[in-house]
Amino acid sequence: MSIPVEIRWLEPLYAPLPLPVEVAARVQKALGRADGPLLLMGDMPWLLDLIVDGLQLPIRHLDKRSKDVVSVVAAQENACRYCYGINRAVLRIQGWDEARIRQIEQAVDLADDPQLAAVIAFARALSRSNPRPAGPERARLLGVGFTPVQVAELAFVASVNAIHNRVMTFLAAKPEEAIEAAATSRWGVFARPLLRMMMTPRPGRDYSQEERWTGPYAPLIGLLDGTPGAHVVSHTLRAAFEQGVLSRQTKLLTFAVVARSLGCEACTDEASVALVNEGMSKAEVDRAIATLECSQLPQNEQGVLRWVRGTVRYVPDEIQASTRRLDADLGRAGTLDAIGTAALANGMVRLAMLGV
């Protein structure tokens, strides 16, 4: 069922602040705007870019209808409000009449479309992955006309917007009510040419030259050879795990608890192997993820653990509320570095779905 607009959604984490003037002009000229929820984490660059390079995602193999599609069908089963109707909006603004979207959100029987059927199917089960999907969702994919490259492109689609609906259900961003408005106003019908030019990202960041990462999940990007995610996804592992301020044995258990939470064992191994790799011993990361609890992190980040499983499937204002209570112990610059590893870790973890 489609989320209701009167979802239980508190007021945004933190007050906005300015971009710096040369980030300010980078983010305007990929999106075309440099405003809204990008302001409430400006400060913490990787996540920036991070979510700038989602928005502006790029596909080569994959039609834009099916892209669309994934991202409205995912912020529905994430919860995320402001996702939600941003990703709606787009749909409305790209000539989808009211009957259509309706039929995407209440999972209709799509009979006369198979190939948007088993998007949406697809779509839907890799953002529960309960139980995760594999061979059986990649064969109708494959069974309708899509090649293993189109199947890696939405698999991508699909994880970055899970991590997308994380960040801005976590910071709590303030929906675009002007956008939604106008995407079903009588003056937007007249209006969509100009606002399909305003919300058309600029091609992304060519991270193709940049060296591919090595360390912790570089798996992960050979799932996406052949594709421009997988440059994305080398540069964006290496910024999560050389920027921010959380120590790199947090950022890693944080990935160890979402792919156990999971039930991804290949995900839970290559964290421990990584931890056992910065000085824990077995015994010890094994404990850690199973009891949510090491003395060996800092003592201001000894609560993000049980954060951590909470961000795996979560009720909008419950998981808001408790990012409040860890901003407490870690501050901004600390709560937006647990925001970003999470959302990542629940990102790349989906991903891996690709190597089963």
Second form
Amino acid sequence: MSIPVEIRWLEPLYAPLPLPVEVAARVQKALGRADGPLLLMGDMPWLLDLIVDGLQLPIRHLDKRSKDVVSVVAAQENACRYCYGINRAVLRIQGWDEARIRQIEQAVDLADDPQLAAVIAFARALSRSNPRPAGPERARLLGVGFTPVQVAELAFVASVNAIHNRVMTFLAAKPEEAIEAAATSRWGVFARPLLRMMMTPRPGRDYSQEERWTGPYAPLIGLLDGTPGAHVVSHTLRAAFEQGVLSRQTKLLTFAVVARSLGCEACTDEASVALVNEGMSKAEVDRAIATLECSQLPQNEQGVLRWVRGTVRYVPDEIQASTRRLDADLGRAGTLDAIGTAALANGMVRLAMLGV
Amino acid sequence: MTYVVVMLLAAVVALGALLGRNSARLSRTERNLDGAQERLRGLELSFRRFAPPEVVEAVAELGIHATTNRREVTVLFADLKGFTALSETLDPSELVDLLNGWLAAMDGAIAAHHGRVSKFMGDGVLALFGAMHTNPWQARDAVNAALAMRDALTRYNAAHGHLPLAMGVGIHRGEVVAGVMGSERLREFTVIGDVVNTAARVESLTRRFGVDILVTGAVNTALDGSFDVEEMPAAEVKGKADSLVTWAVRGRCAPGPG
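Coords for the form predicted together with the partner chain, given the form predicted alone:
Time for the whole complex; same chain goes first.
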């Protein structure tokens, strides 16, 4: 066991399936690997892209240390066994010793490093979102020397991790014990420089106006102006709403339910307006959000909203069991689409704290 | 000369042995500390099932007094009817089995609907919805839990040969003070406020009206017409200046359009 706590975790939701050759080549080029949990989601291309983009996690203004710390704290808070093991391993590979990692996890003895303490507090608060952090938390980060654009990237990193942690948890991705072991073993010292090189953040693409997503949640893109995260969010929202097998109403209601659960009125309204534009009446939308039932959705998607509600705060093995029940209604493609949409909604509503 | 060299060598060897032993002891102590830290962390995570993580951390760092806040919760109060009479006819061990079986069934129904049992009080149960996390569906959850409790009790009665048990459930919603409370010897995460007392009073009205589930207006307005409810006459209750209007919950309505 390479993580300090036991997280109850079921066997993977699906058997791995080989990726199509051209997809595997693209993923291999981007990440240096095309295996592990990626093989669980190859038949839902937008979800695979979401994970690949997120693993690259492009940042331009934020320091790498803060990015790595946010990732491990988010995985710990979201109790993602897969991500927690990987992100801990990343810190070890970057040269952090076990004692310092424990300090981060327990948020103790950090008086000598107020920036680190502020980053940990922010990552915890945004991951929990009980309630969602807002002005005071942002002010604390600015107070210890982060610039507004760095704060935006911190929120972006925490939000992307909220997405990743959920996808890996709902799929019950098998922990990467070989990487975890390489990070701590004596022999792993030879592999660490290579792993470090693979983990160097990519600068990411600049956001271009031509690619601008103008559909639901487009205002979130503006919160990341000047960062490569804007492109990732734009690209991902477009893919999520234009691809997949679930109805657009189910996807929009997924966003609305997550937004209501996290107390984001602006995000709830954004979904409501989009649903009205799709042809639902405002009263129908309000009722669906209030009751988690909507007879206008396709029969096999009727249970999605009740499952979505459980994706905001959960116990890993319980949400994994509930995802298996969802699979009975939706099948593999539908479940992967639902997992990606719910995870994305959780990330986007957290990101929206930048606009509060 | 030889003697001095031998003595020096002996001293070096003794010092080396001492250092080695201390180093081993230090390593052992570090391992024990790590183990203790891991167990504490595990304990902290376990406690998150009983109180919000923020509360657990605040208790660990600041003590219990820094951990109260105000929040909107829905309180469900359930009580067995006729339990006192039953307790006079049953053997004590049978009575305990009966009660434990009922409490377990109720706990399962409450947990399945995002609630948490705050207290078992003899033959009563106090459950909270929205105390751990903000929950915009808390009123519906509480009513769904009450309906599941009704079904669970029916199954429980069918499976056991004793006199059929009956229960009353009162549900109310409002702002409470939530936090870790108690004495040095016994502390718990719970809520206090008029909402709790009112839920108990509403439960007592179930006997007067001959129904099993009653909710207040604060709960009923949050149900969006998706439950079959019947308004009861206004009733005076102990400790309340104004009479209370309650609604009896019959069941769920069939899903409407949209």
